[in-house]
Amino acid sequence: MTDQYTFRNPVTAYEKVSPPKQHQEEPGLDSELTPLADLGEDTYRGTGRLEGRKAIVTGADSGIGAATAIAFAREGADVVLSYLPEEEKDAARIAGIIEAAGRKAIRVPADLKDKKACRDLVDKALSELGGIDILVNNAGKQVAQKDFADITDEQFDHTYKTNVYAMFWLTKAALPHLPAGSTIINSTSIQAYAPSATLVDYASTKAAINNFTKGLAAQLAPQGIRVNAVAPGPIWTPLQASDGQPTEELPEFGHATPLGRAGQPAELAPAYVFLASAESSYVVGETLNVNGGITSP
């Protein structure tokens, strides 16, 4: 059977899609995309490498997140799915895929711009797995305007919040409870380094996480606690079709990287685990590019 392992053309390893013009309400839903993302459900075999091992993956209902939460417990850990109360039918598959692997699936249902809200996440995970040991910070905002004046006020303060506000509460709300060897993993983005005119508020928010990342991992290291980013290029996601791109674009996404396609969600995942396992010991501060090629410092 095909897995991650599976020696592969890169051009051709996974489908180049094309996606038709879509739009789904925010935050969109991995069941209603078409075509539907590859999270790795059906490839990703795991081999012990995060055997025992306790995880909060936000964002973790669908996309990128989805395909790191199933890789986490295919390799042994078990995992908190933090996602939007709207989510809950995309959470429930990804769930059930984890407690098939034989991990607990811990679902919290919550909008991560509210600070207790991540405080009380935190609190779910010590209660129902006892421990944290890994943090991912995935869960995102992106929407597309093609006129900065469309920037609304709110638009910029719910991106702002969900992507880096969340990232810090929920840091400062976890770090306490972090032993030595637990990893701290945060999604920026190509956006961090090359800007889409249509992404101003978004784009901001990944360079601040870039920063935040290498800032932390300095100051957390002596504790043995390590922080690292991972940065995507263009992924098909629900992120895309519910106003994180024009709509007419769509079509091409992706096309415009060296190996001429949008990467799945199941490309990511690996590089969650490696940073999460003990495999990167001496990884501290780094941003992980995954993104088809494109150049980034």
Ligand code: NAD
Given for the second form:
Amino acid sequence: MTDQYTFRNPVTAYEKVSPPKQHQEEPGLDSELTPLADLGEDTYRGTGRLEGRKAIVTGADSGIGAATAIAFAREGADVVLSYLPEEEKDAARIAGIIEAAGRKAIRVPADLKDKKACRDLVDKALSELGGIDILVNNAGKQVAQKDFADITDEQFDHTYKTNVYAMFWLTKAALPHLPAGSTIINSTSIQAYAPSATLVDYASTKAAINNFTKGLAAQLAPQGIRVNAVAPGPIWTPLQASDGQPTEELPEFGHATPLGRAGQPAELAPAYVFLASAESSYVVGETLNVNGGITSP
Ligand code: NAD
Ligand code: MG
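Just the form predicted on its own so far, so send over the form predicted together with nicotinamide-adenine-dinucleotide.
Then the entire complex follows, led off by the chain already shown.
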């Protein structure tokens, strides 16, 4: 059976998707993407790299977060899945895959723009898993606007609350409970360095996440807590089909990368597993770019 270790050409490892024009209301569902994305359901093979670990993954119902949650479970971790209430259908499917791997999947639907919801998420992880040693701040909001004047105050506020404030609140709530050896992984983006003209608000949150990661990493390293980030390039997920890209640009999504295609969420999961696992013990404050070859600093 093919899995992430199968020797293959990365250009053709996945079909070059040319998603037809489509539109979903935010936050969008994986189950309604055309074509469907690969979350590693049939391909991710665990090798015990996270045996006994306890993880919170935000945005774990779909896309990169779901692929990460599946991989964590197959590597031996129990997982708390955070997502929005309207994403229950996607979340239930991912929880089923985690349970089939013999691990706990605790579903916690809540809007993380709310400080209390962030604290409650951490409390729930502590009570259900008996601790936390991996925090993946991955939930994100991205709404493209061609005209700067169309970025409403509300959009700006919600993008910063989801992408930056929730990361701050979750980190603050989790930190007192994280033992030495724990890892925090934040989802940033190629947008942190190379902002699209249509993503001024979103891209600037990703620059903030990158910087936050490096500063916090320096502060927490002496306590034995490692903080790192993953910077995806163009990855086929519901974020992109729910106004993350201008609809008419979807068919070309990811084609300009050196690999010539968009990435699949399943191709991101190994980066999160590496940073979560003790095998990356000397990797601190790093941003791991997984972007099909786009030049990054
Ligand atoms: P996705 O839509 O599958 O995941 C984003 C998730 O964020 C949603 O599933 C939702 O559960 C969560 N979310 C959004 N608003 C929330 C809120 N207010 N409260 C709680 N949860 C909320 O898309 P994805 O592409 O897998 O996104 C995951 C991360 O990867 C995001 O941080 C995104 O910025 C980042 N990223 C994605 C790409 C890409 O091309 N897809 C590129 C670079 C970075
Ligand atoms: Mg989702």
